[in-house]
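Next up: a single chain in structure tokens, the form predicted alone.
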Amino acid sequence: MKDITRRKFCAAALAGGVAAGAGKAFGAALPATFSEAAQPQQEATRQPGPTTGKRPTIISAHNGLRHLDAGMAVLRSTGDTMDAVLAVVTPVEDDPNDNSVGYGGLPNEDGVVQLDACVMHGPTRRCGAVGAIERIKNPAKVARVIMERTNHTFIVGRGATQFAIDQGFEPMNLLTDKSRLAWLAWKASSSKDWRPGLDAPDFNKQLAELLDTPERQAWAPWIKQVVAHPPTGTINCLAVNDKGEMSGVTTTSGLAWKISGRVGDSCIIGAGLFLDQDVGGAGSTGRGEEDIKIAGGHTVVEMMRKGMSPSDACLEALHRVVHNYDFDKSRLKMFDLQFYALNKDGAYGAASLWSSSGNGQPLTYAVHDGTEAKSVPFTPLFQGTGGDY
């Protein structure tokens, strides 16, 4: 057996050998990111991302700008990197009028709001994780919870709920006034039994009906538009002292009207979130199921490794989801995805699949780098705007 064993590694070392050789008898390397192997047609222009950087630094999705200085000012009082993402994201938790995070935070099918997040600390090389948590308005503090309390990295539903609530965590009613209007008219465009029968007056009156007040109507657009093309919001957010330790978070609600217990890429450690402290951190918003696939976070930061700048590290993560639908524009236009990166150095960049939002404005994330907390554009792979489907 041990003769057979040693002939099969021999042949499979001298396969490789010629292997290697063949692809430099042929004058090409094989290549060694997605990127270099099949380079997809129409990419949007771009200018490289920054090699260098300064610490501190702190980057989030861009619904996190307004809570930079908060985090900014945990780090230059020597604080704990956690306390200091947590400071960005927490807030944003708390905001009733944010609906793809926390409170507020748009529903599942069945019209309850399941959260996902998790952390990361760099000091400590330790992570924590929630999924379908309910009627905990701050699922990334019991994500830390889990983290420095129990010897577990990840609990999910009514197990995560009930966990919360034996630490000290409040049991609230996390679904706002306007989310609920906006789930009874998605289910009234989705189900003829959500919806006026024939026998009524109007059968096209149901919106209008709900939105009985003008503080009411003044949502309509934005219900129509997340009832057309549910969102998939989130919030990450990156960290570096000055002293070079990090930490990362990600949270969210999840897309909009999911299948109860569903989970995205947000409390999957090595999709929407990872980081190493001896190379730097990741994560993402956006289609979660397309990040999940190709462990996005996890990609970004070995590509980090490999020496790539954090922008060109989130673009190859970027070139291996489209890869997978080879470089079908006409499925690639049906999501959108985005990725966040910061290295230990306090460079940092971010990549979307595509430049604009619905809107027709270029996407942004937010960054403090120690002197002002600021809106900047992603480095987009295709030009144009992404949908949900």
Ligand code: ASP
Contents of the next structure:
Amino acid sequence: MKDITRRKFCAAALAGGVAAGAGKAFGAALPATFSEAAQPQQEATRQPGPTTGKRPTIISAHNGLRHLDAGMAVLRSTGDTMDAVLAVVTPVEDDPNDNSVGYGGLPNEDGVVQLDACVMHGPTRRCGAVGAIERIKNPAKVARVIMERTNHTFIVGRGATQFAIDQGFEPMNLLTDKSRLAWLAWKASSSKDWRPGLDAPDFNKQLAELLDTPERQAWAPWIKQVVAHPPTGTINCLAVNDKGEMSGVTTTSGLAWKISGRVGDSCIIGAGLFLDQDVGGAGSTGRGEEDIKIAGGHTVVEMMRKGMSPSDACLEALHRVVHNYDFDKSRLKMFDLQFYALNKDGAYGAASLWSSSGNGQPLTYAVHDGTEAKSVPFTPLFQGTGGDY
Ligand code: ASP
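Following the display of the form predicted alone, present the structure of the form predicted in complex with aspartic acid (ASP).
Let's see the whole complex now, leading with the same chain.
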């Protein structure tokens, strides 16, 4: 009966528009059984990662590509690796069009943007982290302040927001019009209570008003996509200067539509980020819950300590995730996870559970090894596309 109600709602609403598409896709988002998602997949051909590198080098998730030049400029001028990684991620946090990080990040199920971030500084062997912070667009900078000006390493929730305000950060509304409308569409797709009442004389008009300007109509396909397939995002960035000093950062708005207070791996030292000045650093993006279970960042660094190349160390971490699912690809196919690694000699690598994104394109990350900023394909563990479960 519920399904029929939803279908009726979808049919009535915005023919070809956001709510109809979202509703349809919402209904189809979860297969009836896990096995429906299973497709025979081939293990990817392994490309052994480089074992030698150049310094300075800086790597990041793909969304940092445009800002690696700024990070490299810092490495070349002052050589401060913490300034360098923040030079890459801060503009991504500031960017209203990046819906996975900072301002404009998609909110939790209550429509509140809660951000997670952490930093590690190799030379001083210190770290700072902030979880579920609200109304502050640069959680990575807050994590740095926790590291540099407090006796703590991790502050969460209301206390984190208050701490940031006390330290001079400006509170603001982190929801953009676009992310707010996406959240409203998600609410409408998942609860009839968030749709106009059946007695509303202008039921269709009210729904259509969600997309009532040409600009908003341009957002419709994107809104439909993020309602049906809550996106993952996040940026991890790792840097080494010419002396071999290192820093790392990971920052995110986490999973779209998450339960309030949920923190993922991005602010967990040892999961979303780990760095040991004697060895190198590693970070992660994708489904944080899987990363936390294997302490992924730490695992990658420990594998490098044992002599593995950065790419192979990342693949080893992914193997542990696969092992947690007893190699059941029907479940592994439901999510994606990526690891990034840079050692203190400047050798880098990254591996992804699946090879391609939803549009079939190979997944890539961003590297600047002194010549130019470029996109580099991950070394995938499996061929195919992971889901968004
Ligand atoms: N790892 C992030 C988290 O679980 C999400 C992401 O990378 O998209 O919060």
